[in-house]
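Given next, in structure tokens, is a single chain: the form predicted alone.
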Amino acid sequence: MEFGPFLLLALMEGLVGAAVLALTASGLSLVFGVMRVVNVAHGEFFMLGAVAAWFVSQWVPGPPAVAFAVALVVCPLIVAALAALADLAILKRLKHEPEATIVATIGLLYILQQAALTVYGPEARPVPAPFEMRLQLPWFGWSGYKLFVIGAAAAVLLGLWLMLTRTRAGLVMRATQIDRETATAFGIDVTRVHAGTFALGAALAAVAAVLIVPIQQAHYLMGGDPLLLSFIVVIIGGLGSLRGTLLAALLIGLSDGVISTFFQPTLAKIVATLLVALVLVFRPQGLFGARA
């Protein structure tokens, strides 16, 4: 095969790996942004919405699509009850400082990761995709489920961005995000809107997780690359704007299939930590961040 359809299968499984970091660190990025919370748990929520799904692959009869639908309504919503849950719990008795609520989602990360390890166990296991089917492309083919993927992730993003912008708990949200002793001023209940963001958070990564789970495999550890990823992606979109971690999600994604391909995947991994280097030296902010 010539370069030129190495290059574009390349491209084709970066838009894979961008659509799903994009939901994930979309969820980092609204946590930071209305809470100013760094969600050092965000991975295993991620890895929560895998494993879930395993189980309703294996709890729910019928064929692989039936569960699969069932995963992806359930499986989230699951999650972020836990989610609400910690912060209730947890976040909102430490009245969301950011050093300890850093120190406590690290606390929350191993939690999550040891129950997941004695309830799952250590293995790594397939979940069946909701249905089989190839493109058929002049040079190669390429799973459908993966075009799926994209498109589910592409709808899913536009339903924030509507909610965000449309829709009166978007505007709660944002009115909180500015100024949240105003906000509760004019009666904005803020424990509601913390715990409901940082269940939103939480939620998208379940579904990135739900979503690439039947091209990868549910396991207990999953959930550290997408971590490091989506903290790259939103320092160099800029800590709480959508605009920008989706655009840094899609540079960050097809990168990533380019360099994979063509050289190693460890490399990948040192050019974005070199562009995270290089927007913290000259645009600390982020591309599309507000200046402090």
Given for the second form:
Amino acid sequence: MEFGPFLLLALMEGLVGAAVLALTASGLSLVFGVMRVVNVAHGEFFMLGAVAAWFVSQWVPGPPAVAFAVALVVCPLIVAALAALADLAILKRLKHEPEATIVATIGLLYILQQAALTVYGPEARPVPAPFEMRLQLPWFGWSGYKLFVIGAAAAVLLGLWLMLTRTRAGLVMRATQIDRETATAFGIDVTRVHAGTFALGAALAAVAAVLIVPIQQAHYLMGGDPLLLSFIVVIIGGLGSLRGTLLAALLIGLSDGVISTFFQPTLAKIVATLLVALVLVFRPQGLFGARA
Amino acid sequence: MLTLDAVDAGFGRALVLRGLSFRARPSEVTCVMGRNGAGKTTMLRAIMGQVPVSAGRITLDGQRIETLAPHLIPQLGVGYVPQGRRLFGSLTVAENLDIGLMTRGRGRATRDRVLDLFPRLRERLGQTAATLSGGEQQMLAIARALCLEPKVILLDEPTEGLQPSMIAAIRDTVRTLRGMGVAVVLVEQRAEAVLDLADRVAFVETGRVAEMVPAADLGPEAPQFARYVGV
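Okay, that's the form predicted alone, but what's the structure of the form predicted together with the partner chain?
Below is the whole assembly, all chains and molecules, this chain first.
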């Protein structure tokens, strides 16, 4: 294949990664922004979304599209409920202290991982794509489902943005993010806001996982990469900045796609890590983060 | 009526309020004066549930509030304008008001009534709070608290650092609130402001109200100002 079409293919693959990464990282960014909690277990909520999607694909009869549609709705809800429970049972008791919650979410990571290993097993299992469609370009053919992943992720992110900027719930979350004590002085139940935010962050990771699992496979150790890349994206974009997170996800996703296609996936991770190092040295608050 | 009876409050063993008793009645401005560190701000924060109360009781119209979760206290009609305003700086003026309206206000009617008091804010509804002038920010802080339709409003040094025209506007607002039947608790350090506005004055010293006197009994040279405030 010539260079031009090859680059186009790399960019399209990178765009799929960027879309999924933007969803996952925006969940992590939202949780840090509103709660000041660095959620080390975020990747495990991603994994739970994928594993739950596999279970749904086994239990729901009929064509794969039906099971997929059910998974896209039910799995994020299950994961969100689990996250809200974790917040109320663990993080709330630690008063959402930043250092304590890092340790607590490391513990949560292992609990969720081992629970998945026990219930789901060590195998990597495929989940069928909801539809088979091939997009035929003059130079190569491409999966139509991947185009759907990009579109679905963009739609969810648009919905998230509208929720944050146009709804009462979004206003409450932004006020809590700015000053939780003053928010409380105006009748906002910060405990509920935190539980809701933690649930929403986990649900976004689960949506990303349900979307990607027909391309990858569900596995109990699959949470590591999304967690690492999400941290990279959130640090580059600026902790708590949704706009920064989206732009950084696009940057990292595309560079990952191009470098992985032309060179090696490992080199892509090295470049991403180098970018984080540069940002931490020259602009520690990230591209769009507020200076401390 | 807001009542504090023998309240101890602080963090752990570090008590700031020690047996503080205080009353604020509807349609009255009760000024709170005292030196830095006397416990004025802590008193307001204890009323709002932001500082733990370890002894005594705080009641609003007979209902105990110091045992409630802090977010339930504004729902009963206690508005708070903290020191330094603490606006939601990246939110617009309209969004700051909406935060106040969510809990107790009657929507558009309340907002219109509040904006009638502060017409300048009406022109800046779409502007982010952080970009307002100091005086406008203070107006917004008070307007946001009024969106709660409060029975009691706690104002912590609202004229601090403002130019004279803004100070006059805020004093007019305090008089209007008194006329509306609101119990106003005003932490203030300037004797002339207190004499101009107050119905009663509470002098706070080392975490308790040392004297509570009608403002009419105080003159510019009243010895309490020198004794408790140092002016």
